[in-house]
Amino acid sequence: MAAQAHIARPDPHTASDKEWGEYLFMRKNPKGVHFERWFHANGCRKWFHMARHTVSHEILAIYGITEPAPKLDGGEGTS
């Protein structure tokens, strides 16, 4: 299971329906480097982040769920 990583959750007390909808359903779908959040369902059952190229499927980095995104050439949203 994978989803876009490093997305800030809106405040549930002040977020509008539009903000919640964008948070839940609107995701980037780049052609190139993409940062994803993964869950190892059939193994250790832990969450982790992965930087993956969406065209070649090359895995560029795997890092802990609390770690910031690594700096990568061509990556969107690196921090």
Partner chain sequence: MKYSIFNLLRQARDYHKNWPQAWRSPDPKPEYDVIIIGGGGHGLATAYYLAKEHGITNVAVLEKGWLGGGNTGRNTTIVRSNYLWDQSANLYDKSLQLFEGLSQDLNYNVMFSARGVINLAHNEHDLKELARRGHACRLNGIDYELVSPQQIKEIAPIINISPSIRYPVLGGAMQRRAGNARHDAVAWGYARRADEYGIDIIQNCEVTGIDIADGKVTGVQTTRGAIKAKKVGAVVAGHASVIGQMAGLKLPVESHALQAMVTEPIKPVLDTVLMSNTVHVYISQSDKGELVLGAGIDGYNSYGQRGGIDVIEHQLEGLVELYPIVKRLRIMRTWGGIVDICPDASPIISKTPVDGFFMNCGWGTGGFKATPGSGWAFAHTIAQDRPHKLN
Contents of the next structure:
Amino acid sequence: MAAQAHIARPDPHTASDKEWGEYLFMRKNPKGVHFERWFHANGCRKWFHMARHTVSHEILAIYGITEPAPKLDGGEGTS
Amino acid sequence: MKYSIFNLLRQARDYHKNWPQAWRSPDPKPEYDVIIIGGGGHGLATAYYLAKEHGITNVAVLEKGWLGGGNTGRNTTIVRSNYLWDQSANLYDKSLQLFEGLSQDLNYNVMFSARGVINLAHNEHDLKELARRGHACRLNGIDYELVSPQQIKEIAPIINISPSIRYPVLGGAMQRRAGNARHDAVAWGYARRADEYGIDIIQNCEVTGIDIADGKVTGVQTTRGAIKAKKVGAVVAGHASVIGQMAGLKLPVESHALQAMVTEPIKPVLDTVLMSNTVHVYISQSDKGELVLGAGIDGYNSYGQRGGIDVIEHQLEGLVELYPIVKRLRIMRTWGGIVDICPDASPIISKTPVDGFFMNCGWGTGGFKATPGSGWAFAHTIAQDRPHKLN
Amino acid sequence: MTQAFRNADGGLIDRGTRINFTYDGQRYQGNAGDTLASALLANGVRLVGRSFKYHRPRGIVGSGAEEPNALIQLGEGALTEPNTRATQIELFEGLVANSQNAWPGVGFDIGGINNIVSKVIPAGFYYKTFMWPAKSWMLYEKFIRGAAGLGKAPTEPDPDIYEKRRVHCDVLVVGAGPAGLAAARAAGASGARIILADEQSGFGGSLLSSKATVDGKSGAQWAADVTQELAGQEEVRLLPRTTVTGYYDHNFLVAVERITDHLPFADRKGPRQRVWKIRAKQVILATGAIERPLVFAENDRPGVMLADAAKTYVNRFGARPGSRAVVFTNNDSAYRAAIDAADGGIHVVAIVDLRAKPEGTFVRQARDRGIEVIANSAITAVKGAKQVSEVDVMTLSDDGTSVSGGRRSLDCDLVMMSGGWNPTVHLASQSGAKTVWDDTLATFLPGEPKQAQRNVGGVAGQFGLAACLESGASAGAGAALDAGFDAQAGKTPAIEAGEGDGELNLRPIWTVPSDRKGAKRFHDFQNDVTAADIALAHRENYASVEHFKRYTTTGMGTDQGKTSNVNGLAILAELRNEPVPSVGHTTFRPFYTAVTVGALAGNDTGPQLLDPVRKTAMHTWHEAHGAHFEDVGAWKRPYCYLREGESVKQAVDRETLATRTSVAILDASTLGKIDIQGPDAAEFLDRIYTNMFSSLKVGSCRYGFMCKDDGMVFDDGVTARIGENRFLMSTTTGGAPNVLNWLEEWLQTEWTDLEVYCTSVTTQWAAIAIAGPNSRRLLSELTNVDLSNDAFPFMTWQDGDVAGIPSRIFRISFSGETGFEVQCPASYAMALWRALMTAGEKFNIMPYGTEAMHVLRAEKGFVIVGQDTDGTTTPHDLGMSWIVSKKKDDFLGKRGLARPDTLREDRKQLVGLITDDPNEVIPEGAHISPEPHAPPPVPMEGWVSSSYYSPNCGRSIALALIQRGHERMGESVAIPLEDKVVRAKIVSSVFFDEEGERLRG
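Can you swap the form predicted on its own for the form predicted in complex with its partner chain?
And the full complex, kicking off with our chain again.
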């Protein structure tokens, strides 16, 4: 299973209801390069990051779960 | 020209050379009262009900490809309304009611077949869920009946109700008014009628931007030029985020591939529709004879309209357990569509922060059955500038 | 029957091995090496089926996967298989085949009436009618459905088994024709891991039906020699009878091997088919090309066949598909077929050529042999209902759109047609490569590859043998190089001059004109779609390629349009007055040829392997003692233990009572157990649970709630502090995997500063709950641990031997009784269980199942996550605000619980309900309404989540989630059922021992 990566959990003490709602429910859904968290469910249970194209499914980068998103050609780096 | 057996016979004399176009292929006008983005079933239905229910006919439906080419033409055609939550149930039931008279309303045979839909229960938890849903449906006036494994076996003799299979059938819930319809015909029938009202259905016209001035929508940019509009409604399953982004909106939806498949055609073996959430098996038989099978969604975002074979394999593993006779049949074709998945699995039909811009999205895996109701409610929302209570 | 149409020699069949088979009840003989199609033709059987819609008589058209007509109901009983192409069925002794979609038979078929009324039922006619009277569609549908469908499904379960293999390779070569063999040879020589797959029984592809020579040998011999050479290489895997049928992302391909389908039933052992899931570094597609029919008047008569198919029957099988052939072509390749047919004993009456001035090597050769070439002409009619008997030929106009002049009739029983060739681009297209239109060949070729993939031979538009061999070898070497091996293309094999000539010199005439008005010109044989249907679709503006396909059903049959798609598109393009490539084509989707459901399901089927059942260490004991099991997650749990003559309800009541009156035990092993260790374990649990765990003392346990970050209850369980830095967490049975993933997710992704390690120990430890007033007395008999309330208070744990088994004893209870849970290594659990049952005899001990547990906990108002919650329920809704820490700075769900939605006052809250009639048990799932008699939609304000008859309370009890429930104590509410309205009073959710004296006692 995969889900959007690099979503910072807002400070629960200062986050507004709207910010908290966005953190919970709003997701980037790009048609193009997507930075994701993946979980090796049937294997080592490791979480890792992947930059992947959502149309071609091409895998552009794999990087550690604590690492920031790399800059990619044609894709934005976000973290 | 009215579609009827008489006209069919009359036209046969002339080798069918005088049938008119089902819809025109007009060039876009510079301006419309309403632009609907998305020429799928929902968009075409919206246009039709804008004209029929609200008298708004200066409307264009913009479709980036061919009409009905998205999920309308890629689903497993199931129509039902036996939902648990009031909001969903009432909208889906409105939809089912519209389906029941749709062929006559559109003068286009959409082949709505009330052959019944049975949801299967495979464990105590499923049974409790079905019971709860059943009570809710009864109170909402939606037909629903709990059926025993033996009753299910009588209705669908190909099912295996042995208690020793991995996911035994402990019972089910049947909605007899439910069934399926010919998906393409729904899009085509709406398109033909909308066209009769003078609505422009413009294919191969991709929207590339939403024009907004002072917080109000003024039109759209397309691959066929800019088109002005007083109101714009977007109903682009799978691509809601892409269009939403053009209007500066963030949406709680993610796009995933949902796959389906058909077997080679065989003589009738199944006269109803069977669904099993636990085993992810959805089965019916098309009028052509193919078994139509729905699989689960792929676990990652995709706009690729194709999925992995593991999802197909997993679906078939459960299928042969429940319907052993299908094991020697062959899967002829698999395909994928892109569905908008919402965290609460509830669709959105609403105004947006942009004045005059409306969104209809988040139908997840349940979009086809909602087509008439969604179009009907979206048309109301756009015409009245406020949501209908069914939304 | 004699094989009257079998040549005395020639071909690759084994004339020494006769094979008996039955077709439509009639016995025939064929030979080893035959397909069913070739054997039928050798026996003079031409009529093999009826078409889908008009039930027109049909014969064999092709010789392979493209066959649209010859669909066979193969085999009988449980082994029957519908819609099998006769052209791909290898003949075996005892084969039983039947024609399908015809009643009473293919010779006379009642459904043929559709042909008579065909004028009224063009493409899409059903969209225009069957609408009167309203809601009558289902009646019409019944008849339509009965007429549709092709073969019949088996009525019994399939006895065969299937399997899958997953493999990696350096180079996958798809197709073992000349190009594929050359590619595999070049790549194989490098030592790379090669897979060579071909759908046919033998390798060689077109070489098997060709008279060409390679390196001075027959094509078939050369193929056999190369195959043998490859078989001797260690890293080469040869997969005959294997169709590569799906091409997915990341060079992942799916192939299906037919292992035993060609064997007599008695010889079939092991799996029937095997799915290969192949991850290839490099892929070479040598998938060849399929000949294209010509679309001319009445071109569907039995006896009208693809020219190359006729050549194949003659050359490879020594079977003559007719005696007198007329060849009808728009290109050179049919001339070679005509010459081979003539060599094979067929009288070639004439070659009718749509081209004005055909010339070229093979044209010359045909003329030299005295075959009449009727150029610039078209077949305008085909006569003969069940077998071609005559064709009419007329002169074609210069623009190819009309015919004129005198009509010349040619007597024949076979028409060999060729409209050119369509490269088998399916896999290339599935891989993401766009097709490109080639004007010279008038067809689509695979475009620029999107993955590590190459196209060679026919699929690349190379129709000359030399080009195939050369491009194959070069691609093979290139692919091996790209995969990291040192490879060379090597020397191209020598072929005779002229053999390498792949020129087609094609003149596309997409719809062949005829003077016969209304004559049907089929482009899709199986689905009965004609050029007129395309015109109708276009006229009605179903003009986009997808609309055309769907409206006319072109290409939607079991052949998936292998012979019909390009013709259909080209005809549509002409109508649209556009070039074919701008019309485009529909997407090629898996599968290339259909795949057996059983093969795709593979081994992962049946009660054991579909989803392995999890059983506890005491499972066999439960089975032996009348357990009635239920599925909970992947586990089998005893729902209750049925005694002789007892109903389920009686058993549950008995177990429920016994627990409160003496002692009973429950197998609680299925609850998830997660060992959590590390210096930050306590801090971690403080963040995960809504309540505090850092304050928990070693030796104690605490019940905890987990919420998602939106504040909704997600899982619950008791967690014990084993050491300063070690906890043992328990979870719900079904939720265990998700909870572990949840913990890992937060540890790995968000709280990377915490040093904590989580391990599932669910199956390491078995757990037995001992409950009831005699539980302490029972357990004391088996352990030295002091179980007194002072020494072992509620919500603590201690290590100790029980019945001599090293165990961990927890003083916890989900029944509300005095109770203990004993955990021991699973391998000892059966002994412990037996010891408890034996020692408990004097207390009349009995085991209890999940349903008694549910009743007991409901009597106490304990919730079950997933039953009394539904993903929209907060701890506050459950009346359990006490479990939500106010002291903690943060925990998952804390901020969510402060959102406006979760603070709404009209939320549904958990309460107890007691019915006015104490014997009335409300059905679970029933809804509560403030206006029970209102017409639908009846307003609903809540629902009943748990409901039982409580033998201990002597009445029914229920838990319900009701809007504002907590402030409505004592209020009477209505539950409208189907036949009545039940009234009940809102009460506390604790029905039994409200003070908890038993629990702590």
